[in-house]
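Below sits a lone chain in structure tokens, taken as the form predicted on its own.
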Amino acid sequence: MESKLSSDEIQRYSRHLVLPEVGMAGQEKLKAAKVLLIGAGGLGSPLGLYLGAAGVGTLGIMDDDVVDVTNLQRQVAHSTPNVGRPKVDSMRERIEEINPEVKVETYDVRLSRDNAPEIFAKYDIVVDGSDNFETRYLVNDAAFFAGIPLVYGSIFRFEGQISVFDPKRGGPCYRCLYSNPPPAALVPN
């Protein structure tokens, strides 16, 4: 059988294709997947370099802010002469340098009722790195809905929560765990 990847892909990938839990099947369901990602910030932008380095064929990155002087000390696909840019762009191009061989898809825009169905029908999962509770069930119902697997994530000073939540699977989804958000006066900044 003949490789889906190129001779510099796996030189590239060479030091997954030697773990038996990766290999060559699972570098190449990983070039060959399309994944979401919701948020360019605190949470999306370490994760989107991940995702883009480790070989995720497509992946797409959705938000509607600009790089601040503010987010450099965390969000760390963004620098200094990024400041006033696009996240989206900003992301877009950090990716690609780390590795061409991915395909980056940029939304610069909010995710609402209007955009979502649209969206996340052109991807396999989507990751919630998103910093705010309007969002994050809005991408758990989107989610949901599309019939993908959503991969949630968030951070609270020094804690963080991580989940997958998969309608496929049959299992609840993060509104089944938290009807409804917490009221404004109660959510930290």
Contents of the next structure:
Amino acid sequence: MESKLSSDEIQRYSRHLVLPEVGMAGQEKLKAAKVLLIGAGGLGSPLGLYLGAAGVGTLGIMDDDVVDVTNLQRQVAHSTPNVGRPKVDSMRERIEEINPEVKVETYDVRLSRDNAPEIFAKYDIVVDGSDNFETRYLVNDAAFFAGIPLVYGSIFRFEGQISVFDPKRGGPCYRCLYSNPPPAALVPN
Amino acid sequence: MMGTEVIKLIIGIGDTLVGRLLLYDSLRMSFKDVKVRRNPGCELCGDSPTLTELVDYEAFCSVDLPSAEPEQDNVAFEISGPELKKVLDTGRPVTLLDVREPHEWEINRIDRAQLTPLSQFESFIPKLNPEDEIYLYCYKGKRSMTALKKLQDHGFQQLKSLSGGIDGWAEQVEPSMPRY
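And the form predicted in complex with the partner chain, for comparison with the form predicted on its own?
The complete assembly is shown below, putting the previous chain first.
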């Protein structure tokens, strides 16, 4: 029987493969999947590490920021020697250390209406781990136009919210939930 | 949890959070699962959408409260870190108010300051003398300006707010001060 997974991969993912819900078919789907992470910060860090470890075949990471010492207490993909380096580089190296099977594509730029369509077209799913409303609405709209599901999460202090927006499967989008951003004066910086 | 949703979407197993918003409060350690329905009037994914391409998101998100005052009005009431240092160094009797909250005061403070948190500022006003020369600061300079306006409303006149707050002070005047 021919498999799309190498012997090394079968061994690496064996604890997935023994779960009937995942199995070889599921692991092969993970390997074939292309996931784009917006933000390599507090949410993006653990996401990138977990998705990379789990065997998502292609991970895109977009962030135009550099690692700051105040990030380290929560942005666990970054380490002290990487302070001052681009977050996408710091995270790519960490993911490759954990799982060299993953193809990591980095975008050291800010997401914009100009670059979004071309980049989103390369991915099956986008994950929003951004920290501002401009990017959240842009990610929502660009995901809608690209026809791909958006996994959304946001955190403020001790509270968080998560959803999946997938209008193509009949679900709502971020704008169905929040049709307008909060007034700028009320947005915490 | 976001990672699990990604994996479930890829493999096609379980029930995803499509149509649901999960709210998480880590202090109470409570979860709430709220239904979110598709809005037929949604500008983007509704029945007659008006958004057909990406827009200017900065403009979309920069809608301000009607009461927000333009920043340039504030400049006249601001003082820079080095200027404030000069004033304090003269040793003349001035009042220096730190309007941050107690947990911030614990991290750092400027010598001679007294803590008058913005959250309870009204209760401190009767204890202040309108004849005094009063300087206010916070973390970045926004809250101190709010407090300054409250004092103006009570007839105080000799008021200045530290521009850039204690964070700017630490950078420009007192580099040994811890920053947060």
